[in-house]
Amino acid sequence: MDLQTTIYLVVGLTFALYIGIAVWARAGSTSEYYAAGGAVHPVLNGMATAADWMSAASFISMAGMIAYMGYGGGLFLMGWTGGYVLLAALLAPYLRKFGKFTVPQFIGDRFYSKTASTVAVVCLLVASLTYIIGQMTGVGVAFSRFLGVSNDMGIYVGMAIVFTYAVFGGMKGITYTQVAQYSVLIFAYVIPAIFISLALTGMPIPQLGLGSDMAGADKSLLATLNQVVTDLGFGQYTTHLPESKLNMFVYTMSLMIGTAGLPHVIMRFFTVPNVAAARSSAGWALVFIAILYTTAPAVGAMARMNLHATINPTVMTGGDVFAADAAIEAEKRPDWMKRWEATGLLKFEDKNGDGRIQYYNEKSKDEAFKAKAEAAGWKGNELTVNNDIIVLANPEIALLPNWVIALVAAGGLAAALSTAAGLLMAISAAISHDLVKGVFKPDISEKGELMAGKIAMALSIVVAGYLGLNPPGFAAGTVALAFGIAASSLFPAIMMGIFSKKMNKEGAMAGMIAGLAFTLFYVFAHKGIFFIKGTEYVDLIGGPNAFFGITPEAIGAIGALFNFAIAFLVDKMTKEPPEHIQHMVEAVRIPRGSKAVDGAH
C-alpha cells in the first residue's frame, strides 16, 4: 500500500473513532455538558487531561524548538511541566473543592461580584482565542502535508470534526474522545522515536539513546551532534543559550504560571467525583504527560542529526564541511524534502548557483568560520526549515515504514484537535454559563442554557477557524503569548482567591485588568504599533525587547507581578471582603469533604 493511501486509511479510522465516541457520549444535561456529570474515572481523566494539555505545540512544535535551540529549548520543558505540577499541587484540589466548574464562576463567587466574573470571562476569551490560533495552525500544517489539501481546506475539515464531537458531546463527549486522542498521539510520538533511537544508537529507549554512543562509533550522540552543528557555524547544541539568562528565566516562569492559569486544563478537574479523585487524576495526568515530555529531547536531537545527515553527509562521517561533496546536489534531494517543499514550510534557494544545497548558519559570529564559508563560494544559507515540520517529517527523513508516517500524521491531528476542543469548551462555558446565565439571564432553564452552550460552541468554532485562516500578526506562529496572557491575568486572581482571604473584589478586578493591559501593550508595542507624530513614526517602547531584553512571549511573568502589585495596592485602599467570604476561603483550604459539582451559584 502506498504512503498516501496508508495515511488516508489511518487518519480516517481515527476520525471515525472520535465521531463514534461523540455519538455514544453525547451530553443530555448541563452537568454532562460542562463537567461530564462529574463521574469520570481518575485514570481516564488523567489521559484526557494529558491530551487536553499536550497541544499541537507539545506534539508538533516543542521537539522542533529543542532541535534548533538545543540546551536553551529546555525552557519549554521546564516551564510547561513545572506549571502543570504547580496547577496539580496548589490550585486544582482547592478549585475542585470549591465546586464551581469554570474559572470565571469561581472568581465571581469568591470575589462576590458579577463584574469580577465578567472581567475573568474577558481574560479567558483573550487567552483562549490566542492559544487556539496555534491549534488551528497545527491542524492546517498536518492536513496540508499529509492529506494533500490546502492549508485552508485542512482547517475547514478540522473545524467540522471538532464541531461534530464538541457541540453534541460537550465535556462528556470531549473527555472520552480525548482519551482516544491521547492513545493515538502517544503511540504516534513514541514509536518513531524508538525506531530512530535504535537506528542511531542501538538503544530502543529514546531517553537512554540520547546519552548513548552512536551505533558503530565510540562517540556519544550528543557529542557527535555538538561537532556537527559547530562545524556548520551553529552554537554548541548542549550549551547554547539563544536568549539572555534573564529572559530565559522570565520566559520559563511565564510558561509555568501561565500553564497553571489556563482555564481549559483547570476545567478537567471538575469532571471527577471528588477532591481525592481530582488529586489522583492530576497524578495520572503527570505520568501520561511525562511519557511525551521525556521523549521530546531525544526526538529533537535525533531529528537534528538526521536532517544534517541528509543534507551534509560529509560532516556526518567526520569529513571537512567545505569539501566538494559536503552538501547534496539539489537535483538529488530526497523525496521527503520535495514533499515538504510543496507545503511551503521547507524552502530551497540556490544562492550561489552551484547546484548544491548549502545549509549552515550564515549569521555565525565566528570570524574564522565566516571566512571559510566565503572562500568556499557560499553566498548564504540556502535551506529554510520551519521548526514545526521536525516531528512530522522525522519518520520520513529516517526512512521509516509508511504506517509509522501515517501514525505520526494521525497523532499530530489528535494533539491539535484535542486541545482545540478543550479550549472551545472553556470558551463555550464562559459565554453560556458565566455570561448568559450568570449575568444576563439568571432564570434561564437548563434546556435553554444547554442550547446556549451549544450555540456558543458553534460560534466559537467559526471564530477559531477564522483566526486560524487569518492569524493576527502578533500571535501567528506561537502559543507562548497565550500563556503570558493567562499568567498575567487569571493566575494571580486564582492564587489570591484561594490563599488570601483578605483580597477583595476591587483589588482582584484591578489586578486582572492591569495585568492584561500591561501584557497586551508590551506585545503590540513590540510588534510595531506606532503613534503618528507629524510625518514620523514613534516606537512606543523604544525598540525590540526594550524592557531589559525581555521578549513579548516572556513578558507574562512581569505582567503577573504587576497584577499582584496593583491588586494588593487597591485592596489596601478599599474595604475588606464580607465575613462570610473570608470564612468560605478558609473552609476551602481545610482538607475535609468535597462539594458536589452542580454549577449552582
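Note that the coordinates shown come from a computational prediction; the quantities given were computed from them, not determined experimentally. Under this definition, the rigid core comprises the largest set of C-alpha atoms superposing within 1.5 Å between the forms. Numbering follows the first chain given and starts at 1. First, how it differs from the form predicted in complex with its partner chain.
- With the core held fixed between these two forms, residue 366 has its Cα displaced by under 2 Å.
- Taking the rigid core as fixed, one finds a CA shift for residue 156 of 2 Å or more between these two forms.
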Second form
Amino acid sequence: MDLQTTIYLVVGLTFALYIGIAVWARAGSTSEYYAAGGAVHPVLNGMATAADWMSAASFISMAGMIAYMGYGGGLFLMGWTGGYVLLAALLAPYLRKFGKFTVPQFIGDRFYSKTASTVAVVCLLVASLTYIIGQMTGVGVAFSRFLGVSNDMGIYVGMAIVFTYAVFGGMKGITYTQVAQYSVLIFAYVIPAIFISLALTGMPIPQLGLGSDMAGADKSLLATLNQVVTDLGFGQYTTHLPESKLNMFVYTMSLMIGTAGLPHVIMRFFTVPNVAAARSSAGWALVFIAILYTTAPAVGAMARMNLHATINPTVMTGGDVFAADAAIEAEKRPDWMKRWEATGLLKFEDKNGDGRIQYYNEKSKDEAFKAKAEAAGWKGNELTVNNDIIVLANPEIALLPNWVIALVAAGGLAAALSTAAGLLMAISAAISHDLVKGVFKPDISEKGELMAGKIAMALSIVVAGYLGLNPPGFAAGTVALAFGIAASSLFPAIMMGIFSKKMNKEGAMAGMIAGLAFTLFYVFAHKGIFFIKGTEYVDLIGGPNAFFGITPEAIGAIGALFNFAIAFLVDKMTKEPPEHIQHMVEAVRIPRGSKAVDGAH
Amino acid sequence: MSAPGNFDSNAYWKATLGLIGKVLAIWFICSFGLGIMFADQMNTISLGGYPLGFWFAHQGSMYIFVGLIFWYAKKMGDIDRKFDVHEE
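Moving on from the form predicted alone, please list the structure of the form predicted in complex with its partner chain.
The complete assembly is shown below, putting the previous chain first.
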C-alpha cells in the first residue's frame, strides 16, 4: 500500500472511532454535559486530562524546541509537568469538594460577587480563545502536510469531527474521545522514538537510551552530541542556555502556575466521583503526560544528532568538519529533505556556491571557530530547519515503515483535536453557565441550560474555526499570553480563595486586575498593544527584557506576585468577608460531605 | 454530612499545611534547585551517561513529580482518616 493510502486509512479509522464514541456518549442532563455525570474513573480521567493538556504544540513542536535549546529546553519539561504538583496539592481536591461546574462559579461564590465571577469569565475567555487558535491551525497543518488537502479543508473536517462529539456529548463525549485520542497520540509518539533509540544506542527505552553509550562505541550519546554541536560552533548541548538562569527560573515558574490555573485543565477534575479521586487522578494525569514528556528530550537530542550526521557525516567520526568534502553534496541529499523542503519547513540555500550543504552556527562567538569557517570558504549557514520537523519527519529520517508515518499524522491530529475540544468545553460552559444562567437568566430551566450549552458550544466551534481559517497576525505570540493570564489572574485568586479564609472580594478583584494589567503591560510593551504591529513601546520601559532580563513569555510568575501583594494590601484595608463565606471555606477544606458536582447558584 | 462535632479544624488544617509544605519543598528542590540553580555543580556528577544537573532538568524532576503526587494523595488520605473527615 502506498504512503498516502495508508495515511488515509489510519486517520480514517481513528476518526470513525471518535464518531462511534460520540454516538455512544450523548449527554442527557447538565450534569453529564458539564461534568460527564461526575462518574469518571480517576485513571480514565488522568488519561483524558493528559490528552486535554497535550496540545499540537506538545506533540509537534516541543521536541524540536528542546533539540534547538538543549539544556535550556528543560524549562518546558519541568514547567509543563510541575504544574500538576501544584494542581494536586493546592487546587484540584478543594475545587472538587466545592462541587460546582465551572471555575468562574467558584470565584463568584467564594468572593460573593457577580463582578468577580465576570472578571474570571473574561480571563478564561481570553486565555482559552488565544490557545484554541493554535490548535485549529495545528489541525490545518497536519491535514495539509499528510493528507494532501488544503489547510482550510482540514479545518472544516476538524470542526465537523469536534462538533459531533462535543455538541451532543458535552464533557461526557469529550472525556471518552480524549481517552481514545490519548491512546493514539502516545503510540504515535513513542514508537518512532523506540526505533531511533535502538538504532543509535541499542537501547529500546528512549529515556535510558539518552543516557547510554553510542552503539558500538564507549562514548555516551550526550558526550558525542556535545562534541558534534560544539564542532559546528553551537553551544554545548547539556549546558546550553539561551537566556539567563534567572529567566529560566521565572519562565519555569510561570509555566507551572499557568498550567495549574488553566480552566480547561481544572475542569477535568470536576468529572471524578470524589475528593480522594481528584488527588489520585492528578497523579495519573502526570503519569500519562510524563510518558510523552520524558520521551521528548530523547527524541530531540537523537533527532539533532541524526540531522547533523546526515548533513556533515565527519562530525560522527571526529574528523575535520571544515574539510572541503566534509558536508554532503546538495544533489545527494536524502529524499525526505526534498519532500519537506516542499512544505517550507526546511530551506537550503547554497550561499558559497560549492554545491554542498554547510549547516553550522554562523552566530558563534568563538573567534577561532569563525576564523576556521571563513578559511574553509563558508559564507553563512545554508540550512534553515523548522522546529516541527524534528517530530514530523522523524520516522522518515529513521527510515521507518509507512504505517509509522501514518500513525504520526493521526497522533498530531489527536493531540490538536483533544485540546481544542477541552478548550471549547471551558468556553461554552463559561458562557452558558456563568453568563447565561449566572448573570442574565438565573431562572432558566435545566433543559433550557442544556440547550444554551449546546448552542454556546456550536457557536464557539464556529468562532474557533473562523480564527483558525483567518489566524490573526499575532497568533504565534499568544500562547505565552494564555499562560501569563492564567498564572497572573486565575491561579492566585483560586489559591487565596482556599488558603486564606479572610481574603475578601475587594482584595481578590484588585489582585486579579493588578496581576493581569502588569502582565499585559509587559507583554504588550514587547509585542505591541493587543499584538498590533508598530504599537510596541519597549523603549518606554527601558528596552527589551528590562525587568531583570526576564522575557515577556516568562513574566506570568511576576504578575502572580503582584496579584498576591496587591490582594493582601487591599484586603487589609477593607472589611472581612461575611461569616457564612468563612464557613464555606472551612467546608471546602475537608473531604467529607463531597457530592456530585451540580450547577445550583 | 458535615464534620463531626468534636472535629478540630485547626489541627486538621495544620497537618494539611505541614504536608503541603513538605510536598512543595521537594517539588522546589528537585526542579528549581538541582535542575536550575545548582545544575552546574550537579553536572560534575554523572548518572550513567547523563550529567546529573541536565538529568534533573530533562528527566529526573518529572519522575519525582509523579511519585510526589501519589505520595501526597496517600498521606493526605491518612490525615483525613486520622481526623475522621474522610469520604465514606
